[in-house]
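Next up: a single chain in structure tokens, the form predicted on its own.
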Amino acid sequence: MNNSRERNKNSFDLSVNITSDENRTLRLKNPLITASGTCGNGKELADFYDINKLGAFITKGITVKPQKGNQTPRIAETASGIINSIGLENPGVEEFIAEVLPEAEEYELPVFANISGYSEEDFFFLADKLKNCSELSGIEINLSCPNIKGGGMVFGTEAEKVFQITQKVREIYSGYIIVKLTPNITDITETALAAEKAGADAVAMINTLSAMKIDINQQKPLLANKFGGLSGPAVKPVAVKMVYQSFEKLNIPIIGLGGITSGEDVIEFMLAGASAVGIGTINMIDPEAGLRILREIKDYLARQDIKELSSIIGAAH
């Protein structure tokens, strides 16, 4: 019964459709999908098990030059979550062209380029120098980084800024793009309508909350940046809310993503509108949880008596 059991499992169809135009078709063997930042360029989880199981990948958040990141501590543990203020460390575009995209093009899954940075030539400079690099299906725009000429204001705070960085990204780059929130934001339907505009392929929502820790015994900022993202599953239902929101607005995918930790968690996502899922703190917990995480995907299908996991996306509607 138990290997009977075992066979069913293995009939359903975990794939998703991710596409927007038909010049840009992008279909994944599953859901997941590694959030940028949490376990480096693919390597790092390499190291633990074949991240080609995976749906797609992400990596590390790219700028133009080198960043070494902030000064420690960065990294602060809080109630079902981390706040953490790396600084985009990074080794710079050119190295990650030189060094990095080779290693990628021995995946057998999607894997994106996630490009940040202070100024909007610093996007468009991004997106001039990765459009053909053909290691990569697409690129991942976080307009969640601190605008250095406009003051220190979030890129993606304002709808028109999301809508012109992303509309000038899509006439330099031909290929996928994503462009990821910010959850900082009183509305984020209006941004993701605005990178829809654009010619924005997907949203991913959403990246981490601001937020900060206090050492009461140092009577100071944990952090030595004072404030950082919160992720972890603390953000969870926050996150659920912006894809149920945004997928009755949208005609675009949505990448949720947000304190997933569970099988469970991205039936939830999906459930609420989410085409595809980010895990990304839970990686640095347990790396393995990818695995994990599909195996109780099927156990719900199962229970549920579902082939197709596609079939429920957006359902709770």
Second form
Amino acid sequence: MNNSRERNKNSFDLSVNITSDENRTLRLKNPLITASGTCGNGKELADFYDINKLGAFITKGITVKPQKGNQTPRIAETASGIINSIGLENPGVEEFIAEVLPEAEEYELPVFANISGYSEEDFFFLADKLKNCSELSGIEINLSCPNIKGGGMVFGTEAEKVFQITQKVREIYSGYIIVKLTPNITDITETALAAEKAGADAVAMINTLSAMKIDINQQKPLLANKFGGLSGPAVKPVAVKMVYQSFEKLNIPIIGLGGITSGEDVIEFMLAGASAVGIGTINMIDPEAGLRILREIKDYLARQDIKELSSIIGAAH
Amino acid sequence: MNNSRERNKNSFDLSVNITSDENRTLRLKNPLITASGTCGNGKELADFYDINKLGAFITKGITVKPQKGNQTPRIAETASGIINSIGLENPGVEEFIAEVLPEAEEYELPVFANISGYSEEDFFFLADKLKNCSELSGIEINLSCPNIKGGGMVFGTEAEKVFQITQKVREIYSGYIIVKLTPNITDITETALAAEKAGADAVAMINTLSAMKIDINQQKPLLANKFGGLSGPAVKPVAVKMVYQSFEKLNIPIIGLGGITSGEDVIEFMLAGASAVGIGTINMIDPEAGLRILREIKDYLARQDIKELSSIIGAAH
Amino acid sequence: MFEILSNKRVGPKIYHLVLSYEQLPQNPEPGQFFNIKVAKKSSSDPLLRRPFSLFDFDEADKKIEFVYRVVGRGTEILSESKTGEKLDVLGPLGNPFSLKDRKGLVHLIGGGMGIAPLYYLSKKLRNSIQKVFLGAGTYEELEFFSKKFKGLDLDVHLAAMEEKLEIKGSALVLWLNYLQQETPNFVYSCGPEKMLAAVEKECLKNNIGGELSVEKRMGCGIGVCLSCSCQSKNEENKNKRACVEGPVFGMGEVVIGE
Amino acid sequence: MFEILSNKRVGPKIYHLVLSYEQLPQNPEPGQFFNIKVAKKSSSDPLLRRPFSLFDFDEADKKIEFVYRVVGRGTEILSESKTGEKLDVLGPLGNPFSLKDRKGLVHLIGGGMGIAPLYYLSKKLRNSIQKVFLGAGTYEELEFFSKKFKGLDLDVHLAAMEEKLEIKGSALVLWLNYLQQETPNFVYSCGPEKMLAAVEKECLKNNIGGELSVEKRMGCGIGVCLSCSCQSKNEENKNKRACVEGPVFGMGEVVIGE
Ligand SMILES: Cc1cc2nc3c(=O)[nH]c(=O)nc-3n(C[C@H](O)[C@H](O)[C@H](O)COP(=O)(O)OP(=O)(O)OC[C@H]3O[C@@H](n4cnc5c(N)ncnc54)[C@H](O)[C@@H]3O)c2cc1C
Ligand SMILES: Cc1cc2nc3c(=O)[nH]c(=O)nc-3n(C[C@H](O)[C@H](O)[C@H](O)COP(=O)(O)OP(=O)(O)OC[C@H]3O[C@@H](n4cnc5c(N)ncnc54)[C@H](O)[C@@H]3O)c2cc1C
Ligand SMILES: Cc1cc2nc3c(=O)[nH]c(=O)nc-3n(C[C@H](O)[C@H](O)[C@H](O)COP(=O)(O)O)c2cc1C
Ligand SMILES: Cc1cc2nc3c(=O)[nH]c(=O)nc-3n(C[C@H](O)[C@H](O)[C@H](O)COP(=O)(O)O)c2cc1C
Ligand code: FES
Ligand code: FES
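Let's see the other form, the form predicted together with a further copy of the same chain, since the form predicted on its own is already up.
Then the entire complex follows, led off by the chain already shown.
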């Protein structure tokens, strides 16, 4: 019996369809997508396994200009979580196109660029720069960065802003657009709906929870930047709830993330309504996590006698 | 040297003054306050230690009518946290006054009643019922319950509602009023300021984060009530950040809570700006936590050579 | 702190944990439980304690024993704990089985890990004629328990779902067979909720007194959090806490089966 | 998985951990580090791995060794781990000390736990005349290291902040004294950032080549998260990752001291 199970494992269909518009069909061979900022640009993980085994790759966040990022310490550990304040360290979009994308060309999986901005125009500029990059399957708009022009408030906290930015990017960029939403909000379904209405192909939730840690010996914030974003297993229950609630209102696919460390966690997000998932923090701790998680998903399907993974999307409703 | 440290421990001043209005002065002998709903009504903990050693006691939430609470399971464990959906099980305010308060009379520490409502009128009704209860040092208004009349949205997510309810309760109730705020909001400083403006003596933050867990074997939400509130160490970084930010804007004292398990955690909240703290989930795991935490606070003060605990309030700014 | 004297596998995923203690707030009684912290002191995950029924107790040697099955991460971590390690254990907690003047024929019905609390109960039921009905998936799961009960010289009957022992089926079915031949004076039972519900129904119908030990997800085990509320059957709007008023309830006291 | 062969206290809060491995992706070199998971498999707290420099390596016996100080909860949990337990260890990671053609007089300066990576380095520096300067708070903290280095028949000099050894003071001050008498061909140093910054300054001033191993808070240790960025001194706007381009950097390569 074990043998036949083993054999069966290869016959599971792990693929998921995240198409929301016929003009931009997208099927991933499995639901695992690297979460922006936690997997470098792929090279590093490639030392551990063939990342082409994943469903898709999302690059770390890029901005218009090169960014040195925040001062260190940039990371603090908390109970079952971490707070990071990397501060979008990246070489800027020019170098990204010149140096990083050519490497991505060799990947045999869909690659998305995660774009961040400090003003609305930044997003439009980036969308424009990337619109003809054939290496990319699409872009992910990170709406959790502070809007410098708008007084430092995060873009993603107002449904109207989310709508405006997404709509304009949609006009500029004809490829697949993921809008990544912040959980630091009263009702995430409002921003999710705004993204959908503006033409996003998918929403990704959640980015990190606003958080901080204080060094009680030094009596000052531990992170040089004071505040940072909480990720890891600690936030999973919050993320699952947001996915669950959004699934009831949205028509476009949801990419669920926040605290995934195992195949079981992926299943939990998919039952809540995620069509695909992001794996973030766990890559930092267990570089082979992607492979292990795929195995664990198959184990679950075998145990539950399910053939098509996609059949469980939203099944907990 | 150890000996002299031991001796010194008793000479630390752990008291905190949480007065915001001369008419309602309130000094607690130490900053530890039981968090509503996690300490029963005190009797149970009394098996483990003399709860009069704490700074203050807050009862579990009471409502106008008796409540049977939600179906079970009402609790789910998550990474370094728990999700509860007790559903405000309580005997109602009548029985509370008749049965519970007389017991509280014997306590030698300030006692607060935590009041919850499903409509605005509920809060006013409760404030009125309790206004002549001399056993109470004050009330805590729990603004994290769903507003049934208002379509299920939580009261505490709109600054205007927080203002209105607090102001009316203030008119009715002349004792000390704590307004307990929900963290499921874009900017907690707005509701905190609204509470202050309306005459609250203190704000307490945070209540639980909205969350859920799915049972992947049953493929349905684990809690009978689907959703619940996340508490415990997992949420501490979010709570500390909210306290820190609110401290910069508020003039009234902040009662900080969310994930405190140790004296170090108390110090962290106080450095962030809390004048007193709530201890919640940890009481469920370690019934003697209150005593241990007091010891750990003294250890910290000894280590850092600080005489008055209150001197560190907000010191991380 | 309690020290692990041994923690041995005694069946499929089933472990027998023996702890020594220095002092207990009071001697535990059958049906009470202990709440065990499985995480290391400096780790906050898993956060909650895990409740386990007292399996056996030895005052002279200052030992308490448990039998548990590995079902999730808490019990997995516990199963990896080694002799000599210290555990943070809270208890005894909860309302025990009542023992006073229990005379005549007593039936004990245990399903799965619900068998665990019945052993120390059996030891204490000296004034009764005991018949013990134990059920599980396979004989392997019953073997350890069966030997222990037989060591008390009791009339032990076994049933397994996946193989024919006295019957092929549940402890419930086995017991119902006997019930047609003889009516006990009192019934004690612990096991899956469905089984308890059926046992209760039968007892109420036939006017047999008895007690049930129920398992509820618990937050605290000490009565402060109301995670474990059971609805009272008699008093409308009244709940009873499985951790304080239970886990042992009288027949018909609370609504069984959620 | 790595198995703990021993994990013994060798000084105040200082432990010597010896692990056996089955296989390594490659043999580690001096200055590289390993990232150790201290939480149990089914626990997610503490979440991050803890980085420790290779203290010693034995290919024949398949052993790797570390020396660590208990400073927080991760190292506390590690210190409670017992022989026979398995550990999840990732490595070797990072950029090692360079060794090629290192001839003439070499100074090794280690402060506190920064001494740890210098020992295996010393073992490998066969072509050099070595002088080793070690400093810590007390002699007790140095004893284990001192004996190990002396076991290599090296010229070892000790300083402690709280008691007079060769001097009363830091490894830095001790070294600066010697520097007035002799100029080494190359300097290797590891320890507190302030010490490294001073060593670097001195070397740059006197045109002495050298390498520093820096400690940064790390998220991943494998270059994916950019938690450990150090600002490059030469290339404006360029950062270097302590976990990949470091922890060993050349003198003047990155900005030291935050
Ligand atoms: C009063 C009482 C006595 C018990 N006695 C025994 C015993 O003697 N032997 C034994 O093997 N088991 C016993 N159980 C069940 C045992 O507590 C659970 O199997 C155990 O808590 C599972 O923990 P886990 O971390 O492995 O599972 P997980 O599923 O990872 O646990 C997650 C959470 O759910 C709770 N939980 C999971 N299953 C149960 C359950 N069946 N009942 C209550 N809570 C649960 C856990 O305590 C934890 O809070 C008893 C339960 C109660 C309430
Ligand atoms: C490349 C490298 C090599 C190291 N080699 C050694 C060694 O050989 N021996 C030794 O005793 N220590 C060494 N350290 C320091 C060691 O990693 C920390 O002391 C340890 O991580 C502290 O963990 P904790 O859980 O006890 O402390 P906590 O303060 O509870 O840790 C909280 C978080 O901060 C990080 N952290 C805390 N202190 C440090 C520190 N000094 N440097 C980096 N991260 C820190 C932890 O890794 C963890 O992520 C090294 C650090 C690095 C970066
Ligand atoms: C170190 C680090 C860097 C991150 N950088 C980015 C980023 O550049 N852009 C972005 O949209 N999200 C970024 N994130 C957020 C993650 O992509 C992810 O949304 C979040 O961490 C929650 O998932 P997790 O718990 O699985 O990590 C970053 C997270 C971490 C931990
Ligand atoms: C079981 C349980 C019941 C609770 N009941 C109430 C309540 O009745 N009223 C209220 O204002 N908060 C209630 N809370 C929230 C806590 O008072 C506290 O705000 C929250 O748990 C965060 O603190 P902690 O992490 O220390 O538990 C409850 C929390 C728990 C875990
Ligand atoms: S488990 Fe908390 S009241 Fe019973
Ligand atoms: S620690 Fe993650 S990049 Fe260096």
